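The form predicted alone is given below as one chain in structure tokens.
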Amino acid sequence: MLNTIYRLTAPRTIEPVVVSQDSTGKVIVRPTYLSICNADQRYYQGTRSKEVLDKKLPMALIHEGIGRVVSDNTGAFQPGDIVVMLPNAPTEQDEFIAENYLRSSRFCGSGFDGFMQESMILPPERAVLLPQDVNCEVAAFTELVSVATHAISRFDIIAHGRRERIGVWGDGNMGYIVSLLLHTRYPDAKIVVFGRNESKLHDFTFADETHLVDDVSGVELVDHAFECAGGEGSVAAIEQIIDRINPEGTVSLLGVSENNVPINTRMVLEKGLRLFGSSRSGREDFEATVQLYHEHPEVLDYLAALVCSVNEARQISDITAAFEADIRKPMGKTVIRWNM
């Protein structure tokens, strides 16, 4: 079948290309709601290195999105079903390494075409059914929620059982989602959020405590911590976590930084800390996230607070307008209602 793909060919330049694709044994999904990620912006604005841009462009952006099933000759879905599309496409299975860490996996919007397409032609295992009445604007960034789900599931295995106080460093989107999911998963634990912006911290209404990072002298230590700051903020966040965590605590690293981050290994050793990183997610994490939507519908209500704007896309200029608006947003997610 013929399919139109909207590829970024150079920073801030999106061009359509029509390609022929084989849909045999695949699910054809019409994207309906997409969400812009910071990783998409690094490509769109051209802030990745020239070497990376030369290697990966032209490429369709976006790895967060949902769609409506058009047809499925595998019998897994019915036409009209609303599904979340999985951006990670593993090419092998490993007994010990999860699909999102296999170096052979292909990831949409990172070297391979993302969801900015007329239709997505997917293996049935690369889509997960959503409730028909789901808030589509929120469901658009289910991929981001699944990343938090993945990190918490790993924490559940790695961390020791004393979880009276769990700290989250970062007052952005990831910090908000991780804090919310921790609050839901560990209702008896105190969720303590540390951030730089007081107005953002006011939105963490489900947290037990919120603190500005420059005023923590009297704050009780935490048993475990999640670093969700990312960027240049990772340095200060990790340094403060090591200082404000109890011995033998576990630190989950989620913030992405383009530069190397120094770590006070002396105190890591002295306190016997465990540091682990998490990136992306797999099918099990998407399924667990959708199950969370079913069991705790209030989570969707809290996540709705992250929807900063919803932008209609009917032509290429609408796509670039959405990306430009996303650059200027104070916080939250920019959602695209996809009608290309």
Ligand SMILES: NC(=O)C1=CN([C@@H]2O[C@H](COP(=O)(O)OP(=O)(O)OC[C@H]3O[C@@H](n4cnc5c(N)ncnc54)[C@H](OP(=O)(O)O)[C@@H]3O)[C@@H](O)[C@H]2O)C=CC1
Contents of the next structure:
Amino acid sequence: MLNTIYRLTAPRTIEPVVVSQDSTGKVIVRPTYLSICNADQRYYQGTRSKEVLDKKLPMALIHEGIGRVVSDNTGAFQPGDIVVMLPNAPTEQDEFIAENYLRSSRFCGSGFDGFMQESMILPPERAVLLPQDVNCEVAAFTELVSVATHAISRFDIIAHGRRERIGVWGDGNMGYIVSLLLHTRYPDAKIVVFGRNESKLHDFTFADETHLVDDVSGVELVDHAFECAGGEGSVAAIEQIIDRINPEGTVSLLGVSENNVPINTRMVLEKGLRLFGSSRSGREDFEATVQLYHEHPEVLDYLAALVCSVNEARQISDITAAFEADIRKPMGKTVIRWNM
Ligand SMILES: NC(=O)C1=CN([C@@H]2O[C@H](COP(=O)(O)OP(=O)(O)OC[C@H]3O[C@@H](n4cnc5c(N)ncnc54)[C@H](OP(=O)(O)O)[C@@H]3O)[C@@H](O)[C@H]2O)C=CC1
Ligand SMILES: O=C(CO)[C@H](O)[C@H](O)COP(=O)(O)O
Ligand SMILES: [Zn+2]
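Could the form predicted together with the ligand be shown next, to go alongside the form predicted alone?
Starting with the chain above, the whole complex follows.
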């Protein structure tokens, strides 16, 4: 079948291309609601290195999104079903390495075309059925929620059992979602959020404590920590985490940084800390996230507070307008109602 793909060909330049794609044994999904990730912005604005841009562009952006099934000759879905699309496509299985860490996996919007397409032609295992009455504007960023689900599931295996105070550094989207999911999963733990913006911290209504990072004297140490700042903010966040965590704590690193981050390894050694990184997610994380939506519908209500704007896209200028609006946003997620 013929499909139109909207590719970033150079920073801030999106162009359509019509390609012929084989849909045999695949599910055809019309993207309906997409959401912009910081990773998309790094390509859109051209803040990645020239080598990376030269290697990955032209490429359709966006790896957060949902859609409606048009047809499925595999029988897994019914036409009209609302599904979340999975950006990670593994090409092999490994007994020990999860699909999102296999170097052979293909990730939409990072080296391979993302969801900015007229139709997504997916193997049935790259889509998961959503509750059919789900708030689509919120479900659009289920991928980001699945990344938090993934990191917390790994934390659960790695961290020692005292989980009385869990610190989250970062008052943006990732910090909000990680804190919310930690609160839901460990209702007896105190969730302590550290951020840079009083206005954003006000939205963390489910957290037990919120603190501005430059006013932490007297704040009790945490047993474990999640770093959700990213960018240049990672440096100060990791430094403060190492300072404000109890011995033998576990530090979950989630923020992406363009530059290397210096780490106070002396104190990592002295405190016996465990640092581990998490990136992306796999099918089981999406399934667990959808299960969470079913079992804890209040999570979707809390996530709705993150929707900053919903932007209709009917033509390419609407897409670029959404990316530009995302750059200027005060907080939250920029959602695109996809009508291309
Ligand atoms: N591991 C993964 O698979 C994924 C990683 N990410 C990455 O996670 C990071 C966060 O994403 P997202 O939440 O969407 O981005 P946001 O920009 O929404 O949030 C980052 C927040 O951290 C705050 N911050 C900066 N420095 C510190 C600090 N020292 N301590 C505490 N908070 C600080 C920022 O404040 P201010 O704005 O004032 O600087 C901002 O509010 C990004 O690097 C993103 O690329 C995203 C998705 C998946
Ligand atoms: O956002 C993410 C997952 O949701 C990751 O940060 C993203 O996949 C990193 O990819 P890239 O190397 O292209 O920045
Ligand atoms: Zn992302």
